[in-house]
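A lone chain, given as structure tokens: the form predicted on its own.
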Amino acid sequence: MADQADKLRKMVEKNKKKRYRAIAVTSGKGGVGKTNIVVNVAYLLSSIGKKVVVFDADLGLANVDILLGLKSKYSLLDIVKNGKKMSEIMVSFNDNFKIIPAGSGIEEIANINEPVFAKIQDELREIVKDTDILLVDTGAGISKKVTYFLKSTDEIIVVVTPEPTSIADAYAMIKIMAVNYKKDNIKIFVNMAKNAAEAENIYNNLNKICKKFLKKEFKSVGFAINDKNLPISVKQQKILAQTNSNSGFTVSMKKLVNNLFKENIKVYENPIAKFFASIFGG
């Protein structure tokens, strides 16, 4: 008897539908960084042995496995066009991180419509089945190829830079997000700031703002201050949380890590370097 149960046990397990964080990092304008962010968070989360998978879905213009220094054979235009699977177009960066890329240039996948968002959202399904984080790496603004992918994740990050531009932009990615599609777990990233000052001030004015007109409040899930080591690790094709595990922004990124996934990344901050980072943005 004890077997049996023991049996029917772990079939149900085996059967029980697992459940994945789908989460979109997402800007209301281009170049505050979201892409060097996924990929920072991605490895981080892959090398404590979670399963994460890095949907490159800033259509037409994606550059996640360039970014990385990948060379990919397939597109998501295949899937729409070629009857590939998804599994087919994936390319892996190690065991447990693996990105879905979507080709740049293209303009069928550009012009994203219902039928072949519907095709690709199926496709996803059967993907994350064996993934424990599947992150969106949207477009910028708030055209309907980005706010297809954001209306079908579990959490929203919101990624702002100090520019006015870009407080103005993230504002209204918000309030389109929270007024016409009810989403409610939005959080907020401040991106690119010269110190924790200044992000923190970046954080509450935003915050004011959608306090005041929305009615609501959004939780910072971090910061990140201009950190000299990245863009030279973007020149050379390298995550920058793998070959240098104490700059600045990699720090950031454990911080995030820690912060959105309840995880226990363990933090160095050299305090002398800390104090000069704050000086000059190093």
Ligand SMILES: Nc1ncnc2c1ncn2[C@@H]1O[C@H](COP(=O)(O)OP(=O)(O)OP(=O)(O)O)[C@@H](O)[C@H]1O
The other form holds:
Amino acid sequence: MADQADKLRKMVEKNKKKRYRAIAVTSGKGGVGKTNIVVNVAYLLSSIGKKVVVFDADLGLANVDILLGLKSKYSLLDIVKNGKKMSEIMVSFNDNFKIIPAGSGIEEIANINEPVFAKIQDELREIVKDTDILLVDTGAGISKKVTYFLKSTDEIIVVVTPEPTSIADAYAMIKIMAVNYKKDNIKIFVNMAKNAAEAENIYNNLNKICKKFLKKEFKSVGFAINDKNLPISVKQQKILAQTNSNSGFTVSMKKLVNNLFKENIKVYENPIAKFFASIFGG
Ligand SMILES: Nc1ncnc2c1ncn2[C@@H]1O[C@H](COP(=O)(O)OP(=O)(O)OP(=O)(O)O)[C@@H](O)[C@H]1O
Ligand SMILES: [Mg+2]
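Now show me the form predicted in complex with the ligand; what you just gave was the form predicted on its own.
What follows is the entire complex, opening with the chain shown before.
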């Protein structure tokens, strides 16, 4: 009897598929803040007990480990060429936050093809069993090595800045994802805006173009304004959300986490802004 119950329990355990979310952060134009967004969001999620894996999919131009000041012994190339397991190449930032490094200057991996991609996918499947959230930091633009990863991710965040080139390239990226790859779950994040009004304007304009030409609308998932502390923390290879929990960019990242994951990370409210909001009913 006990034996049967045990068997049944094991069967239920086996069939209980772990639900995890895979979110890719991408952009049309480069240098818009993708890697910083991914790393800060990952850190915040790890700080509230979520198991996060950041997959550095900027193949050949790895950034995540460098941004965190971590040294990785292996890279994706070791999976493809040397039969390493994903668990062997991963590096830990903390117990909950792990990174899959892409490896820098590796031409073989930068020229990704179907079999290589399939191998990486297989290895990823093993890893996500113990993961709540997989964040994929892609390179910029619509090259094959970017679209491979976007095709296989359910949720995509497109990062855009107020520069006209960034907006045009974000539209091109959204068009390919929505039309060619039939992706519906695309969200827009405006970074490096002067203020909230500019961010709202950029989002509205981009969404309007999508509505007109693609007959589709996409939700905004937040915005961040220019934060002078961010480039400083990048130089120090520190995560801003860890070293300064009230800096503007950190606050934006907390709001992004709350928004995306329905979490309730406490957000610092500037007392002056709060005072004016109470007067003007904002
Ligand atoms: N809100 C912000 N305020 C100030 N500086 C920012 C902000 N967002 C990003 N930056 C700066 O922009 C630079 C590029 O950021 P990041 O490397 O995250 O961009 P990326 O989109 O990942 O670039 P790439 O396309 O090369 O991978 C960094 O030096 C970072 O400090
Ligand atoms: Mg990057």
